[in-house]
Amino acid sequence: METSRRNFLKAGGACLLGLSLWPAVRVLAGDGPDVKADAGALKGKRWGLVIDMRKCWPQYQQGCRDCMLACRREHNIPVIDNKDEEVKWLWTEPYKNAFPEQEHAYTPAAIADKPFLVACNHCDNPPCVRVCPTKATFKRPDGIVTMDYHRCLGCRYCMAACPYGARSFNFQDPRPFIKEENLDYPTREKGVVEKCNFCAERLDKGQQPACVEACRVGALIFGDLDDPNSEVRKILAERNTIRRKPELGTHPSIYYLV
């Protein structure tokens, strides 16, 4: 009974300690931080990926993982087995699970039996960056929803209010499972979420998204949205594509071509 008390004095003076301190973090806060891109940094206003499925199931079929690899490299992402700690990126989800609201008893086998690659949309009404506390989440002026590790408290509300599952929290320290280190990107702590930034530090240097450069048959299309000449732009005027869970307003920035 006495350390049953003891525990609960110990939580109830973390919590007034939090509560204390949230004015400071607050002002700490701001409005996000600021993103300093170099003289060469490809231009965009809202940028966007086209992932032509038609294109990735064959070679996917065939063992290609070219893309996923590249994002784990680029981005020292920890290679856990345990499903329920994993740390996720870009992966692979099967049709009902990423479009669940599409899915149908007559849903072309060609389409319902075939894996998706997923990550986060960089929505352009995120919700997730309206309920992080310290605005360790944030959308930057081009669109993309990006990320300050070191302004992350663990709370996961942001994982809470992501509608697409693309968010992944550090259940333990990742860096023991990190097989190829690329010094040249940070990694990250126990306790810290993290998700796919559109390889935003690669835009900043001109460089394409490493998965988009990594594709071997030109499956991944990235762009300005908002540019009418983009490829992106392109594609979608002239074919029909479909977006995760659309219907509810969050406006994703990847589309698929099925």
Second form
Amino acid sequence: METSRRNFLKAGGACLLGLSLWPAVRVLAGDGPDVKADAGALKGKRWGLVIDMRKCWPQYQQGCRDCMLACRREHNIPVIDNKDEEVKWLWTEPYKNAFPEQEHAYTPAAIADKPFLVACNHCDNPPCVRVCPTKATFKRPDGIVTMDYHRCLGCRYCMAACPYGARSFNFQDPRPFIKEENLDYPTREKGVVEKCNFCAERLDKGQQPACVEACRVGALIFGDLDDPNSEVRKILAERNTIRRKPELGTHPSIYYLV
Amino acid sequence: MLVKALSGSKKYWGWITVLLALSGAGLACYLWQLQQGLTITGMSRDVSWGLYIGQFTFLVGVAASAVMVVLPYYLHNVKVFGRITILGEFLAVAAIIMCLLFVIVDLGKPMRLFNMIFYPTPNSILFWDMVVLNGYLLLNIIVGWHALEAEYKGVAPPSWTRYLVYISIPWAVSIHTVTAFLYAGLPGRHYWLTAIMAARFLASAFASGPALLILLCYIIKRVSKFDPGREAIQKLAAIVTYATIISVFFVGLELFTAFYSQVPAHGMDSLTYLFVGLEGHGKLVPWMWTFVVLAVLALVLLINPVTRGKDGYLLLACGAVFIAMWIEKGIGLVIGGFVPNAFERVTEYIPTLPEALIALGIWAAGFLILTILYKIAIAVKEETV
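The structure above corresponds to the form predicted alone; please provide the structure of the form predicted together with the partner chain.
The next block holds the full complex; its first chain is the one shown before.
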């Protein structure tokens, strides 16, 4: 059979139309997710974390790194020596670097030189979610800002958008750099971004975040910011806390007691 | 008409071979990058965009500048531009293809590129950039090709292409506005968080694009029988002059706001890093002063009507404008935005050799496309002359 140019174009057009209908077909034909939520899952409207650095420092000075090590084990975080390509979820920064706007020449020495735990702030108004072109970074209904590592393009727009330096990119295959692998959490491939996820996978099983559970002195307090009776809300009501870069309108969910 | 690209002088084929070799070298490095990851580049967790995204940003401007020949011709009836609108449109096509390639090589997971279409996300400026860039590419291919085909056949171009031309004019503005919004909407990047970002982008685009077009016109005049015409070139030169003045003025506005207000959060730290160095780091300082010297030189040569009217000086000025804008936008603007980082520390960035070769390879591929398109266009024009 001769195919005229006209017929070829017609067939091509029909095929294209079919392709564009495909997502709709999938939605209509699918019967929804077959994963059921755990009955014991922790439920919150907006998870938040209060970090009491005064409790932390004496331990930290004695070499305690329990929270960071627990986080690394839980999430298969690679240990990469090269500072430029480090993957960091939870780490420390000096006061003047973590709170550049609050630091002044006469900051008490008891604070100025001390390390502060920093991580993704799980902003209520997260710029990383706003800029992501594929919704690979998204905010869950419980306020956690998390990622789908399988959808991420590796465009790194979120890294440009995050004002807290909380995002890391896998410049190379991270798997050879994982010390001990936790089979309950995925490892990542090269070319995707990652960051702290407030242990969403543990909350869904009814557990506290790994760093909170690991802390021996209770310096990390996790809870629902939306619940006036939660422990975090009680602390926030009683004591003065600070947040990182509040002037940017991102509304971080991590509060610091200093 | 495509066949016209297949017959040319020895010089033509020599040039094509050089471009193919450079593209090939870039491709080889890219295959290596695909295998190893972006670790082979100089980018880091602090400077997470580098040469690739810088080139992308600069070339969007070159593409947008096609409107500077199209608009006067179609809206103000500037007849002398009629002969060169096709050159502007084909330059836009080549520049946009380079832009798209630069975005693709920057991706950590290029095989997931289509996730942008499978999961369209209108709140992301990158999504809109994809829409406007591809739309602009399509508009210029359709309009350019139909205009050329009509010229080849000695008839008027189909009337419906005129509507596409009208659409392409605001569309050109949109591609560079949206690209500026990629930067200007981020809360933590003080150097980028400026309301005049899109205006700055457009001004430098309308300087660098027409400057390149003037250089290309001179080359075309030399290697072919087609003469774009002195009057057209002089009109373009006037556009380059105004756009360069506005562009430099805008950079001055940024400097004033930052340094008179003395608010660090208005880009003072980034500008200090770029022009004099910050905390002992100043790898971009020589580049930025090269920008300053070239911009001043270009302004002197362009504003003076005597030098602007002389071929040699005009060529020099256009070269200076092109390089100056490339430094300011393709290097300083993107990297400067990442310095200092979120923790007020300075991490410097230097592209690696494979990274530079990949970038050079894309430029070569773009010029290959441009050469072929111009070859066809000029062959058609030579026949009708």
